[in-house]
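Coming up is one lone chain in structure tokens, specifically the form predicted on its own.
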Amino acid sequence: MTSPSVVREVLAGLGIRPLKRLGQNFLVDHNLRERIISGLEIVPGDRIVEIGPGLGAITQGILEKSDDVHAIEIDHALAAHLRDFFGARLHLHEGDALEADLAALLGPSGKLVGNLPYYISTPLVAAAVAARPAIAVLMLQSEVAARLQAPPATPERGALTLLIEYAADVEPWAKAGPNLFYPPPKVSSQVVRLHPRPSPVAAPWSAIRPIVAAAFQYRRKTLGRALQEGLGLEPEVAAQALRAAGIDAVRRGETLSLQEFGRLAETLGRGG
């Protein structure tokens, strides 16, 4: 596709310096670009939404396959470059992806792609899952990608893990070392594909979410104590709910399966 020196020269010509605070690391590897685009399985008529197009490397490849491409770019200088380079072919939305209505942009069957900035990757993944794209192909810091499929009783397991288990299947798609970007990040990356699916539990996420939040906010405490402190339950109420759900009160939240959180939500009758 290009080389780090070429990207550096292009950025210099545009008067742009990569901003660490925005997590700007520009893809320079052709094979990884093609792997990402192939993961979208684009067919004529598909709407594609891209988060953080940067200089437009992936964008250009997507536009070769779809004429309904939307991109969200927060950097004003990069947004100006994208407008000049792609013109009306690209529907550009300048602003923060965390403030965008992804569900509205995607419509009923849109697909999502993005090299997510490390500093906001967790809330962006959560927003992406909530928007339910037909397929999401996301570049994440390897540590974040590991959290998406972390099994119970592991330190990587957290609230994001449970949300993914509730709403989507995760497919590891490609690994990306620092040398594939300019400037090279200090961490390795992982590309994953997310496929939305029906939840495996009956309780709605609105009922499960506050319990998960309490469990992981107080993850060093027993579940009984976490429910008391995180949800404001009286000790006996927390103990009765855990007994009714068949969960030992001395366990910690990271050891629970999604199904156990679901049973606990039903027992407490929260949300929904």
Contents of the next structure:
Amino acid sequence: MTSPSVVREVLAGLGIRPLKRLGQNFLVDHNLRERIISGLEIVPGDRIVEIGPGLGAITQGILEKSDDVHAIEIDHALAAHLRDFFGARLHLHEGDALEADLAALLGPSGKLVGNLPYYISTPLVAAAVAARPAIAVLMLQSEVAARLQAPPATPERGALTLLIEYAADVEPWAKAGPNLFYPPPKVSSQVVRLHPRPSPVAAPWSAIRPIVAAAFQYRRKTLGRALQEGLGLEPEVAAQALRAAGIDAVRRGETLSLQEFGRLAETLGRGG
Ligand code: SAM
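Switch from the form predicted on its own to the form predicted in complex with ligand SAM and give that structure.
After this comes the whole thing, all chains and molecules, with the earlier chain placed first.
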């Protein structure tokens, strides 16, 4: 599966036309495939979970290194092909990865990999982090990869950035232009490695999340206004909480660090 013409022929032989609505852009580059697999640092006995195996380009390489591979594929025709091709060696779960219990599939030390379907990469990244794999190697559209790594006061910074800062370190792993896929997508891609780790702040994500959501829902407003409108706080309560957290009320949410969101969650948790 290392050239567009081979993938085109395999698909034609199976009577499958790539579906745009399922983000079907198949990997056709040997080096990128090897780079993705090497990012998993597979050792014997590792459980590997793959999201969206497609024609099995990455799956095949993983199966050469691990005999405990699970893959979740939503497309019925591709799932049938994977069953025929890999047989019982691959534990195939036919269905929607967003509805799968990733944490249960990963177990205590499983690793996650996926050339993710771009139409749901944001919720899949959030689900991946929540499932706490030992490591995740994910192909994303460059724009989403940039959001994961966006420093304060940049337009790419958003709720997903804060979730990642809370839960994982991000390591850029490879860049991928459209010609490395068949059919080529309209956008460039980036592979990132996510390393889940304990949060650097004391407040739980459940307390930080609504504040982050309000701050970015009203990102053009000052934080004082965003807290009032997003959380329904009285102006004085919002102002007092920001003062207690040492945050200027006229700042905008995208300028805050995770630590500042954490302090705000703690002061609001104490009643402002
Ligand atoms: N891994 C293959 C590769 O690298 O060539 C295919 C990657 S392709 C970008 C995305 C794959 O995810 C497709 O096989 C598609 O059918 C599958 N997919 C799309 N939506 C999905 C979902 N909600 N759950 C599981 N798989 C999904």
